[in-house]
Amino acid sequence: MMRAGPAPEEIRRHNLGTLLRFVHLRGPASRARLAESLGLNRSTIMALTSDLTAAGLVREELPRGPGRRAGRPSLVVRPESTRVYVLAFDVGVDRLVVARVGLGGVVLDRREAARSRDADPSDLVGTLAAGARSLVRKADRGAVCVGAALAFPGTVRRSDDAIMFGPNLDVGDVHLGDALSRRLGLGIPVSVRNDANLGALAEHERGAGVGCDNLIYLHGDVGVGGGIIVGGRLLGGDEGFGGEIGHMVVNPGGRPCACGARGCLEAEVGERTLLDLAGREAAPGQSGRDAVRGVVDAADRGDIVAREALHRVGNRLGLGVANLVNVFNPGMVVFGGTLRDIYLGSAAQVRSVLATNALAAPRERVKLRTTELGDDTTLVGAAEFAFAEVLADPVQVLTRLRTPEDTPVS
């Protein structure tokens, strides 16, 4: 049977989302640039921007600065960053971060707290909720929260956001998303996703991997996680468990891993192994991330033990990267979290092992990069995930979330 083409309303909804996503990710753009980039005529662009403006998602204004041309200028479309926002949560082993992120990716406000590794998991919800409520109270009157997402260092089931395994941060039976949503009382769910998967999303959309549709993101905290972008889309797997790169075995019979196996990438290149090989421990009050950087700094200053530790860890990291290059043929591998520092300290060893163990064809063009988003990579990924619904169906989502005293969407 022949399938009917999309209805006009479906086309309009798609175009609204496409235009909003463009200015959200690429920044303010003139009507002329939008028409050229999106392949739509100017009258359609005008109608779409009018709808988005009425909904309070964008505003149009005259271009600023010295680049204005003579004649009638094309209006510039800007996202309404202070009026439309999401809440992004990043749960690390040593720190907790909450941010209010406006449309366009602008971090409007944030709260950060250190976390003790032996803290009660139930304290997570209280700390995160208190931070988020303080951010919401500071939002402009009439501003709307359109989503919330939490990055967690563990295995998360996609169907119900249940945390199935958190080897370095056990939360027991606490359903973080549901508990946090109830404590916030904003009437929106809090999605929970694996932190490295969100890091891959962030680097693809806003970081080192912009324009690269096949990339792998490797994230280090205490453990090691990964996210894989294939054809511009996150590889989630059957239940959302895809990308558990940290539990790829690179040294059979090697160091024991928290997952129960031996020789996993996480066990061979993670924080504990590096500090052990360097004969160090994290100083009291010093986060694991700072301890890792301490080893790298010591190696730079000529510390022979630190250099040898980085060499050995770099060897295993290179093997892991070689396996990933052979299997996925990425255009780019991005190192984030503590792996950013470890890679910078052992880049020569990683590249040498990659050259020896990866097939020539897939390794020929692969680029090895460090994150451009710094320590906020997974936080940015959580924000982008939280924006996904409103970017897919802008007007309907905003209409549903507006409170009665808000101006109705036309």
The other form holds:
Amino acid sequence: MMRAGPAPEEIRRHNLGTLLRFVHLRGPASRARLAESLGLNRSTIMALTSDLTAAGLVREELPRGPGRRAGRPSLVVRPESTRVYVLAFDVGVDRLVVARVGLGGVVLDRREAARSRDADPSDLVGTLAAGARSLVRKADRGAVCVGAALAFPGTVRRSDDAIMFGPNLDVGDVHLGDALSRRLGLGIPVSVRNDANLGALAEHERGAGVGCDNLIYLHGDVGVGGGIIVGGRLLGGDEGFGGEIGHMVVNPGGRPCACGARGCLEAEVGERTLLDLAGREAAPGQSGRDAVRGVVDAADRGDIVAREALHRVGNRLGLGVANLVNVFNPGMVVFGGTLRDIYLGSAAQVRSVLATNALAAPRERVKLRTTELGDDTTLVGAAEFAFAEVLADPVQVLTRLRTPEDTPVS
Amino acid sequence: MNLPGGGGGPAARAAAGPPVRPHALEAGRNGAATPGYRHPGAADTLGGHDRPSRDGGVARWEPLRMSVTPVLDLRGIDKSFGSVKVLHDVAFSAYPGEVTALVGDNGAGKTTLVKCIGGIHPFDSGEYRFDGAPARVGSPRDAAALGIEIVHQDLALCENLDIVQNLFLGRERRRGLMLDEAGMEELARGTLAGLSVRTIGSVRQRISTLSGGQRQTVAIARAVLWDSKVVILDEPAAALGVVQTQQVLELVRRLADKGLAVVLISHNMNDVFAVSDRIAALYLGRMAAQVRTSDVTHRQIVELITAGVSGDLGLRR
Ligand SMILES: Nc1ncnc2c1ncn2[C@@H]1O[C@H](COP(=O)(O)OP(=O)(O)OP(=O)(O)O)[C@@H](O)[C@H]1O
Ligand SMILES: [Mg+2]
Ligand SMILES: [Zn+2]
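Let's see the other form, the form predicted together with the partner chain, since the form predicted alone is already up.
To see the whole picture, the full complex is given below, headed by that same chain.
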């Protein structure tokens, strides 16, 4: 098919998606602000808004709050947060979270469950599905679920969402996405992606890295995950396995890693190593994150062994960051999960190693930041991923979802 | 469909603020990949450099960068208490969008320098420039008028008043003859929310019911509320536990990322390296060095603090 430019319906779809994305990420906005920000004229904005309103995706109303000025206030376009939502799943080694997240990024409701490390993998899908179903039951009548995604601590193939490798969390032979989708019975597929990749996405769209298009997110749980955003896009590599920073070797011949190699970043700065160096182990029932925080806390109180442990871990972490800075020239490196605590507790080492091992040019301006999304980075990333489809083609997706009997779900 | 990344549709040109753009990830399973637009002028940060970096004694060329004028710029500051000279010929600058850590041993003169900046102590001689122009700061009122807010080592908050009252102390908003309580409350809430403060329940809590970290937060929020340009924090984390210290550090970083010049006094090198862009080291009342944090090691800073020199950094003998 030969064409000089995009067809009008393509432009319209694109504009609808752009407008919806704007209010989804930046919050309610007046037509005037939308026109200015999106570079479209007022009549186009009006037409797009009325299409989105008809589809039940946005609503126009008077601005809220007492701070109103005199004169006729202009209407704001607001995402229909309670009527259009996604399901976000965050599978951590110690913790499972399911959330119902409304358009606009509002966490409407959530369920959390502690997970024991020796839990039977077959329980996983049941627990997640039960949590999700109870969230769906509480949704407003007429609310529509437009997507679902799951953050998983392991390597996931992009083409079919198959989990290839997850040394810290065994799921057996199940295809997590398909199994969960079937159990939910909402006619919605559940995408599965690497948790730290989703964390990078979350920090880029809603966290510390908004406006920074070259960003690296480092996530600490039991292992260490990574997500690399280059030029505003996630670096997935050939099959979606990209960004496994945890298996970058920072100490050749060092500690054995669950992947079979030695001296990987994960093996050198992961939870087990930090606890081991600090001469501690997680108390029964204590999550890994709390155990890591315990070490940071002890170091702060002057515990020499804990300090030395953080010191060594900080040096290795700095080495990892120095390599990343040299290779990718990121504008920002964001530390999340337990690495937030570890970075704040060992920043003197991390940055000293960076000063001596990274090239001056990319080192000078790189910002080192901690997550702005707290413990929800990977969850928020899953939600954003789940919204991708409706944001790409809002009206068509809504039409299809509201009349499920006409279009069989693949 | 897969439009080329460099394209840019009709709606791609965002006028202000960070770009809103298609997903960084490939679209969900049933969706086509979304087109990627390029946005000109991705967030550029402030960063000036006034000295060559020296790593292990090797000077090297620095890339050319836009130089940023310091918002606060002191030179040749001398200060004595009676016959005891506490500050000798001190130079100190703070830059918008950056955290400058002010470090030094006990008694090095950090608090004294801050009190000179804040108009609490008059200094004996020296030059005080603000926003590029000479400024006269003879009282705390003068400093506040310039937009300098100091969170002192001994937090000056009123225990028996609530958060809103403390934030607006001496600068209450009125509606006619009445205090505009609703308006102040709204602003207080908005300020805390703007700083992503999630640890404070009600803005009507009395200060006496707050933890150390929450108090610190209120003091910092006051600086933000009054649209300060420079915020100086004298050992904000000294009396805090780890969790609260982390929150205060992140708040400090966020303040600077909003464009304020922040000065952080701390003895904790992890705190200093975690959030600072520059480090100014005082040694016995003299400024040993003011360096970019990305150029130095922990060890160099410790040497500057304890000996006033480290390699070719620091005071000449
Ligand atoms: N009002 C004062 N009168 C006389 N001497 C003072 C006064 N204030 C401070 N000094 C002296 O000035 C010197 C510097 O004190 P300053 O409080 O500035 O140190 P500092 O760097 O803040 O130390 P610390 O880390 O302990 O807070 C000290 O020797 C102190 O005794
Ligand atoms: Mg002091
Ligand atoms: Zn490995």
